[in-house]
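Given as structure tokens, the chain that follows is alone and in the form predicted on its own.
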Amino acid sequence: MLNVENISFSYQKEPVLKNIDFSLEKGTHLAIIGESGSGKSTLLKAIYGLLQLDAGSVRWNGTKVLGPNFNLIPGENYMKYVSQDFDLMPFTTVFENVAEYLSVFEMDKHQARVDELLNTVAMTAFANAKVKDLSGGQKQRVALAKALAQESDILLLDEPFSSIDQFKKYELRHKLFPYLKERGVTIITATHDPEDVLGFADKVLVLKDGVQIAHEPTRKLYDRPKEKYVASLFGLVNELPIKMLKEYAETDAKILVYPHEFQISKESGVEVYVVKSHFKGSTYLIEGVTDSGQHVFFSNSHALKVHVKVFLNIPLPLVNKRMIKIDR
């Protein structure tokens, strides 16, 4: 089990992480999400042992992770950290980079193992190419394969698909994460892309200004976000006064609604006038505005004409679990 116990870290006396505290069972996939500058990458470095903490500790199965004050070469051998810098040898081949961590006592198995890893990251055709000749996305895939070769207990991934073409990201996610899950590897992924999270991560930790504001199972956090900031990290979300949906409501609370959750009616509900229809492939994202000037986004199977009036409703169970209080 990984235990992150009330860790704090400052850079030049400026707090970057503040009392981060969570635990993770072996084989669990945790996604760390938050806006840019929230502390995601710093948290990965702290867990790996690249930073000397101001307070708290990180332990794996009871063994404390020691920082740079104690290790000549920071980092623990049972972890592998894949940074956004890739850390590759540019003048050697892809095969040689991936094989770097393989045992010299099992040379006869290197070819099969490297082939397996390159297939996992869709780089088989580039085995003999020099790293310096690769694109940024290809280098990122080689860095992932190189990390997998070490067969660590914990894999720390910092924006693992940020440089990779969109069409390749889908293939890689569906190859890489199940591959690691089958082998019982504990994964911590720092990302800003909800596609890296939904369908793959078991749990999500949310950071805001270096503070941990949520740590929940993925589905629970998506269904019951406690504030708009959390919900918006999964995609576009509407924050509406509850009285707009239920006029009889006695509270000044608000409700969070994802665009696909609205039900369109021709007769009753919140009156919205269509401003624009945005094509999204299988659906359209419709932008509308109420008489009070509130902008609302909702999904529909086809485009709607500008200025057409529609009525929006949401199911009552959604009201009960998405209502949030207004801070005063």
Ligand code: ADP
Contents of the next structure:
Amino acid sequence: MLNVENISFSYQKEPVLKNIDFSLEKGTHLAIIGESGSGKSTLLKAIYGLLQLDAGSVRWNGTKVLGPNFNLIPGENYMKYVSQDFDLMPFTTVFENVAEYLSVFEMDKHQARVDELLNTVAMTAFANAKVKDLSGGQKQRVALAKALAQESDILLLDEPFSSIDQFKKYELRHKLFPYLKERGVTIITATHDPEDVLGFADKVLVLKDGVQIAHEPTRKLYDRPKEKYVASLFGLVNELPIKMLKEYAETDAKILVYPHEFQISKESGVEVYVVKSHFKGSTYLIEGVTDSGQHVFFSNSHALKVHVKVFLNIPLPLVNKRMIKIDR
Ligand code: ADP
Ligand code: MG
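In place of the form predicted on its own, the structure of the form predicted in complex with the ligand is requested.
Up next: the whole complex, starting with the chain shown before.
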């Protein structure tokens, strides 16, 4: 069990983390999401013990993580942290980098172990290449393999796929996360990519300006985001006044709707005129505008002509789930 107890941290006098407080069961995968600068990397560093906290503490199974004032070499051996800048030895081979921390008493087993890890990150063909000759994405994959080699209880991953090509990212997520899950590793991934979160993370912690504004199971957070900022981290979302749906509504409340959730009708609903159709591969994202100038994005299986009128409907159960208070 990881306990992050009311931690705060400032760079010079500027507070960056404000009263972060959560706990995580062993084997759980937590995603930390938030816009750039919200404090994701700082929170990972704080958990790893790289920062001298202003307040609060971090515990793993009851034992306090000691900060840099207590540990000569920062970081705890039951935790591994893969930073955004990889931390590899450039003039040695991929194999040597991954094997760096493997036990010297089991040299005979190194080959098989490194082979397995390189296979997990799809880098088998590069075992003998020097790290300095690799692309950014390849270095990132080596850094991941090196972190896996050490079999820690907790793995902290900072934007783990940020440098990796789109199509390789997909494969790698599907290999890496189940590999770790099977081994009961507790994972904390800081990311701004919703693809890293949906389908992989059990829980999500949302940061906004260093404040933890949500900590919930992934599905629940997606279904019931409390504000547009949260929903936006999962992709494009509409924030529409309830009055647009029901003219006589007396509330100033708004509703959050993801583009694929609208039902399109030829007869009744909110009238919108098509402005543009954006090709998205499996669907089209259609941009429409109402008479009052409200822009709405909705999905459709095919493109729609500009100026065509359509009626949009929102399923009733969504109205209750997605109502939010007026902008703060
Ligand atoms: P994220 O990873 O979510 O993009 P960071 O944790 O890197 O955010 O940064 C959070 C805030 O802390 C930002 O405002 C950033 O400018 C500031 N910050 C990060 N690192 C340092 C540093 N070494 N010195 C001073 N300020 C920093
Ligand atoms: Mg970061």
